[in-house]
Amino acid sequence: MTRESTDILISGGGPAGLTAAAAFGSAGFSVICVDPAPPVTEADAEGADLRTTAFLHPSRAVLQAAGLWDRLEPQAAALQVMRIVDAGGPTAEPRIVKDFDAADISDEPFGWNFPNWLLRREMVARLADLPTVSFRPGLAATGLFTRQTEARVTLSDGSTVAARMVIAADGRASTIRQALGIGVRTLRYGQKALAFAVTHPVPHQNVSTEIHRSGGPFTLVPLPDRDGQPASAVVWMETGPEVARLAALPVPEFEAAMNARSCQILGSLKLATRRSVWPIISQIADRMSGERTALMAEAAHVVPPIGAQGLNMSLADLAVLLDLAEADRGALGEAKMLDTYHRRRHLEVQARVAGIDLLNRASMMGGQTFRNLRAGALDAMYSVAPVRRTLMRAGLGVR
C-alpha cells in the first residue's frame, strides 16, 4: 500500500476545490487535490458544465492570491447592473423594472461572469504551474481516519495520504463530511433549473437580469459575444415536472417558451448550447469543521442560484481558511484553527442560506395576490436609496 504525506489534502476538483488548491499552492503549502471525475474543460465536450459563475467583487482578491485572476480577466463579462423585473401580472410582461447599479456603491462592477467549463480549464492550467500541487483526477477520497496530529485519507486506488489538514470540497453529498458524522439540514423546493446559453439581438450592456413570475426566476447573465452576436447565460428555475417538460421540447417549441418567459427583454432569444438540468435545494452542515478537517463550498452549504451567492460563499470560506493558515503555519489543521474557522463562517453562512431561501420562496409564488405583494415589496425597497445601497452591499458581502 502506497503512503505519502502532504500539508493539505483537498477532496473535490470543482471550481471551489481547484481554487483552494491554487491558493494554498501559491502560498507555498504542499497540496494534493483529488476528484473522481476528470474535469471537462471544453464547452462542446460531453458532460461540460454549461452553467456560469459570477465572481462578485470581494472574490477577486482570493482569485488574485491563487494566481488565477490574470488568467481569467481577459475572458470576463462584467456585471455592472443587476436588473430585477417583476412580470407577475395577469399577463407575462414586465410591470416593474428596477436597476441596482454598482456605480451607486463603487467605481467597479458588481463582478464578472465566466462559463464553468472555462473556469475548470484555467484552474487546471494554473495547478500545472505550481510545483507543490498535485492534481489527481480519476481518484476519489473513499475513507477518512483522523487523530489529534494528522488525518489519513484513503483513496480509491488503495493508497493512503497523511495530511495535516483535509479540505472537504466534495459536494452536497460529501464523503468526507459523512465520514466525520457531521449532519446537514436540507430544504427541498420541488424545483429544478435549466442551464443553457443564448444569443440575442439586443446587447446586454453588462446588465444581469432576473425576471420573476412564478416557479422561480428566469435569469439572463452577460457573456462575451458568441459568433459576433450578444450572448447571455440563462438559468431558468421552475417546478421539477415543468423543467422536465421544457427540457424535452424540440428546439423551436423551447425557443418559443423561453421567449415568452423572458418577456423578450433582449429581443428574440436563440438557443446556442444544449440544455442541462440541475436540482435545486438549500442545505447547510451542522458544523464547518471536524478533527483535522475543514468543510467548504457545497460540502458545507448549498443555495439556489439567486444573487450569484453560491461560489462566492465558497471563496469566502477559502479566504478565511487561507488567512488562518498563513497567520500560523505551524498550527495548520489544529483544533484551535479549525474552531476559529467554524465560528467565523457558520453564522454568516446560516444567514445567507436563510436569506436566499426567503428570496427563492418569494420568486416561486404562483397566486396573483402573493405576486402583487412581491411586486409591492420590490418597489418599496428600491425606492428608499439607503435601503437599496444596503441590499447591494449585503449581496456583495461587504459593509
Ligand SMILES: Cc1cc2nc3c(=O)[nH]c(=O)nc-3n(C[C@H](O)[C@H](O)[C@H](O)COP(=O)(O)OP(=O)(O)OC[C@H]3O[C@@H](n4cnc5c(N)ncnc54)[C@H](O)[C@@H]3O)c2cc1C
The other form holds:
Amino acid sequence: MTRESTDILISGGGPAGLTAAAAFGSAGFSVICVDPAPPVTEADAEGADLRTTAFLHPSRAVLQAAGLWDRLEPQAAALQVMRIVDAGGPTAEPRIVKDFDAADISDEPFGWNFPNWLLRREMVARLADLPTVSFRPGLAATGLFTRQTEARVTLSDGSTVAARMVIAADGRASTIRQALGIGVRTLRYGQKALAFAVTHPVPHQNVSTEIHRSGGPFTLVPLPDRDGQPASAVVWMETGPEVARLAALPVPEFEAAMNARSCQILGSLKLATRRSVWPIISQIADRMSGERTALMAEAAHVVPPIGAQGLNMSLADLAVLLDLAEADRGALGEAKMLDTYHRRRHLEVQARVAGIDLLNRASMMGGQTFRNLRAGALDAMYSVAPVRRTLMRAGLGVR
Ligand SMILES: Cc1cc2nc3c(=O)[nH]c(=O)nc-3n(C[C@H](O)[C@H](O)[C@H](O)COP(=O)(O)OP(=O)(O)OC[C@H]3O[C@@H](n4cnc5c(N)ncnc54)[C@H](O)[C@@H]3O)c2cc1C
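Previous: the form predicted alone; requested now: the form predicted together with the named molecule:
Following is the full complex, with the preceding chain placed first.
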C-alpha cells in the first residue's frame, strides 16, 4: 500500500478542519486533510448543515490568514447588537430587554453570521486554489502510531501517511483522540437544539436576540434577506423529549409554537427551511496535545450553542497553533511546540466551558423563583457599565 509524507495531516474536514487546512496551506505547509463524509455545499441538498456560525471579531484575522475572509465577507450578516430578553415571568412575554451594543467597545460589529453549508462551499473552493493542500473526502483516519520524530496515520483505504504533525479536528468522538488515549469529561443536560431559518416581517437590524424562559434559550441570529424578506437563523434549545415533539409537529402547529416562544419579537415567524436536531453537551479533553498531535475544535471541546462560542474557540486554537508553527517551522510537531499549545489553550478552554455550562444551566431553569433570580442577575450586571463592557469583551475573547 502507498506511503506518503506531509507536514500536516488533518483528520476531519468539518468547518474547523477545513479552516485549519486553508490556514496552514496558505502559510506554505504541505497539508493532507481527510474526512469520510463529502462536504454538503448546498442549502437544499440532503444532509446540509442548516446551522449558522456567528464568527466573532477575533476569528476574522484567522479567516484572513486562511485566505477565506474575502470570499465570505460579501455573504455576511453583521451582528451589531446582542439583545438578551428575559421572558421568564408567569406568562410568555418579554419582561426584561437588555441590548449589548458593539459600539460600546469597538467601531466594528461583534461578528458576522454565515450558514454552515455556505462556509463549507467557500472553504472547499479555497482549498482547490491551494497547491499545498490535498483535501480527500471519502477517507477516514483509522489508526495512529507516533514516535518522537513523526506520526503515521492509517487511512480507511489501507494507505499510510507520515506527518510531522497531526491535527485532530475529527469531532466530539475523535478517532485520533481515542487512539492517543486522551480522556474527556462530559456533562449532559438532557437537552437538544432545533436549528432552522425563518423569515419575519420586522427587520432584524443586525440585532441577535436570545430569549430566555425555560428549557434553554431561543436565539434569533441575523441572516441576509431571503426572497426579499428579512431572515434569521434560529437555535431553539429544549429538553430532548420536547425537541422531539416540536421537530415532529406539522408546520402550522410548529409555527404557532415558535411564535409563542419568540414572543413575536420580530413579528410572526415563518419557517423557511427544514428543522435539524442537535444533541447538546459540554465536553473537554484532558489534554489538547499528545505526541506529534494537536487536538482542536470539537475533538478538544464541545459547548452548548450559547453566545456563539463553539467554532470561535476552535479558531482561537488554530490561531495559537499557526502562530507557534510559523515562529519555528523546523520545530513543527515537536514536544516543546505542542506542550506550549496545550498550556496556552487548555486553561482558557476550561474557563470558557465552565462559563457556558453555567449560562446554560441558568437558561434551563424552570421554577419561577429561579427565573426571577436569573432576571435580577441580568438586570444587575447590565446596569453597571464597566461590568457590561467587561462581559462583552469576555464574550468576544478579547481583553
Ligand atoms: C445548533 C448549533 C449552533 C451553533 N452555532 C454556533 C455559532 O453561532 N458560532 C460558533 O462559533 N459555533 C456554533 N456552534 C458550534 C459549531 O457548530 C461547532 O463548533 C462546529 O460545527 C464543530 O466543528 P468541527 O469541525 O469541530 O466538528 P464537526 O463539524 O463535527 O466536524 C468533524 C468532522 O470530522 C469528520 N470525522 C469524523 N471521524 C473522522 C475520522 N475518523 N477521520 C477523518 N474525519 C473524521 C466528520 O465527518 C466531520 O466532518 C453551534 C453548534 C450547534 C449544535
